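Take a look at this single chain in structure tokens; it is the form predicted alone.
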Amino acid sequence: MDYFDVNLDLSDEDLALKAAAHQFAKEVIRPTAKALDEMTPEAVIADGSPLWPFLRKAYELGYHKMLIPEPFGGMGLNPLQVNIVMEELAWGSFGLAVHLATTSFVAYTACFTGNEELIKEFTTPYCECTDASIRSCWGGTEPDHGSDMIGMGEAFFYEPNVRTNCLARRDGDEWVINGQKAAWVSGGPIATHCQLHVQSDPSMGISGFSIFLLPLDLPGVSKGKPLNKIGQRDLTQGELFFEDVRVPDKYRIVAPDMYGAMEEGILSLANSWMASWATGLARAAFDEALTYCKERVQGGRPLAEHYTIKQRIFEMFARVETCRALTRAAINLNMNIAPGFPEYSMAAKITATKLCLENANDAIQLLGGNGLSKEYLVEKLFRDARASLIEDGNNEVLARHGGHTLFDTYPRSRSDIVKLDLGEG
């Protein structure tokens, strides 16, 4: 259902974007997500899968480049508009919304390097792509390292005896990469490009990472089977393997001396996007419960006429608005400034994912036995919501890091803010 937006300052353009994204979510994303949820991970990425028509349609409409600034060929959406579109797409499916955004990570990152050669190689072709033939992924997590890889400020982050599963070694004008990325690489099984985080200076421990942008058709790159999981089954994830993969030095965009700062910036953005998607899911659960309670008759009258049901539906409504308010504040802040303030995005991500799980859980309870049935959407919403508390940084680890940041920086000063201006490209 359409959902009233408490922001009365939305422009006609904002409202049009919202309506178009909602229609796409309802007519394309919802049925695609349902079909993919019932398929094996291998079938999801096979020829003939509904995933491919979804991606092609999304690319045709330009949703794949919603994050990219207009001077580089993107949609040129402002932070509020990014939030609006992300929420609507995630109302359709959290997993497919994440999947679509992930396809842009290499192109998005390249446009901020200031390197015209990289922009021409990675950003421009992606923005011009309408058939979904260019898709990226973010190679961060490893078999032995997950949320500890965002432990900036913790002692272990700098321990020289901490070795990772993927290493890069300098060889003249090239880097040689060996190792493995874990099964949680979103979009990995179908990606053509990767934003790869890899240890290049083992003497610095986890802090000794570099970030590379690279195509995945290089000799020595291979992929594992797609991951089988309980939730977000429409978001395909899988391992990446590197065996003596040679990449030119130009593909390295971040060296160890800047890795910690770059990770802070990534968290400032990615966590705010996660919060936007969680808001969409919280709203989807609220919509399903409200509709059902209006129609389901118990005790001779619709559930909606029972006092306790009204109270629970209102609590679900309040959670949606809480998610949206905090998320919009975080995304407006961190998509407008450099460097970002990660504690605000972490607060939004942690809060929104917790509340979307509460809404999904309450939706199941209100539907009773029907809530457990795959005939109804809410059981999928519950599984998808549960995954979000671990995704993009385990919530407990994010809270620990957010607390560390607060002790170092709070209270913030207006002088800390450097506003971004991408209007000139």
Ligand SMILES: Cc1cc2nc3c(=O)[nH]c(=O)nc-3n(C[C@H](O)[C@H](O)[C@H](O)COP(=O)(O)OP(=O)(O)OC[C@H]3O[C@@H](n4cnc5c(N)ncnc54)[C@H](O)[C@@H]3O)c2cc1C
The other form holds:
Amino acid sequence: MDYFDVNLDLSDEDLALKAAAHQFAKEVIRPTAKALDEMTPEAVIADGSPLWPFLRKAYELGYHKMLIPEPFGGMGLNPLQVNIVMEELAWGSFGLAVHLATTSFVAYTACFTGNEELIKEFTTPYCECTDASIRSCWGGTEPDHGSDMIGMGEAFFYEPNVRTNCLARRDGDEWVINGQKAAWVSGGPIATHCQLHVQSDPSMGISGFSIFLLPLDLPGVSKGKPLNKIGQRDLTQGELFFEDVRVPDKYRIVAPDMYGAMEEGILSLANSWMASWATGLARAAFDEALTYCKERVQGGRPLAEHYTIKQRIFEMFARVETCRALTRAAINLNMNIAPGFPEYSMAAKITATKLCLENANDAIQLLGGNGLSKEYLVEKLFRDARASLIEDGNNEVLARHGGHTLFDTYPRSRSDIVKLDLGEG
Ligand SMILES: Cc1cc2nc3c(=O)[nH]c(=O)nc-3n(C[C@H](O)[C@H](O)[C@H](O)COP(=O)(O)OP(=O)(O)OC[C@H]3O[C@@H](n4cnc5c(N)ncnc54)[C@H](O)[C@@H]3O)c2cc1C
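The block above covers the form predicted alone; next, return the form predicted in complex with this ligand.
To see the whole picture, the full complex is given below, headed by that same chain.
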């Protein structure tokens, strides 16, 4: 079902992008996601898995570079278009939509460094790739440190000598990395490259992190078993291990003095994308419930003709529109400015993930027993939605951080806005 978009400012190009993404979501993402959801994590990444033709098709269509600006070889979408496409892809499947974005993280980050050499190594080949042979991941979370990683502003974040599970030690012109990242690294099991967040100055505690971009075929890198989880089972996840991995200094793009600010910038972007995907899921649940209620007859007439059902469906519709409005405001702000206003993206992420879970839950209730059956989509939507309240930061921890930002910076003024200028690449 094609969902009406109330934004009268959408251009013909926006509408064409939306229609194409919707068709891809319906014809390719939905059936792939259903198959992957029923497979073991090992089978999902094995040769012959439907994951591979899906990725190749997505790369051929250019969806792997949807975040990358045109001067660097990307699709060059504006923030509203990113939102539109992300929402459509996640209508197909939240997990696969996340997978496609994650795979671009190294190339995306490299193009903001302004470093020609890194752009040539990490961004250009990725944008030219059409066979899905280059895929990245983001390795931040560690077995002993989840929410700690986004504890900017909290005393523990700066506490010296906090032990992390992964450490980078300087050795001349190189860094030597030892330790591991948690099983939560999205795309980790199939990634060829990683954006690695790793402690490099233990005297600064967790704030003493650096960010590296690196290929994962370096000697000493290995991977754990892919993770088995309740929802977003089509999003492959797994540990990364590092044993005396030697990395040239040129791969370090952020040093500890800028780490906290960079994390905040990343959250400002990533949370607005999470909110876009959550909007897509909220809409998928609404669509399923609406269609079912028109067909299912109880009390001698379709469910849709019962007064209370109309009210319940309307509440689902209102949640979709709330998600979309808040998300578009956040993404439009934070993809256009530097360093970003994280509280807007956090408000959008927290609200949209909560509302998408409510919609999935209500869809199950409206389908009755059928809602619990694997024959219908809504039980998968519920499981996928549940994961989103933890993904990219637990909602409570994000709210705490958003609260800090408010007390530190409000009232904001328009002079706080610094427009992002990507130049000519
Ligand atoms: C689907 C999915 C995809 C993900 N993808 C990636 C990825 O690509 N790369 C990556 O690095 N990570 C990824 N993550 C990890 C994710 O970022 C972490 O799961 C998240 O930050 C929470 O960390 P945690 O799971 O260790 O929970 P914990 O931090 O252990 O939190 C447990 C509970 O304690 C609460 N809590 C934690 N700290 C505090 C505090 N100081 N005060 C009060 N309450 C607190 C939390 O709100 C939560 O309820 C992913 C997670 C999911 C679910």
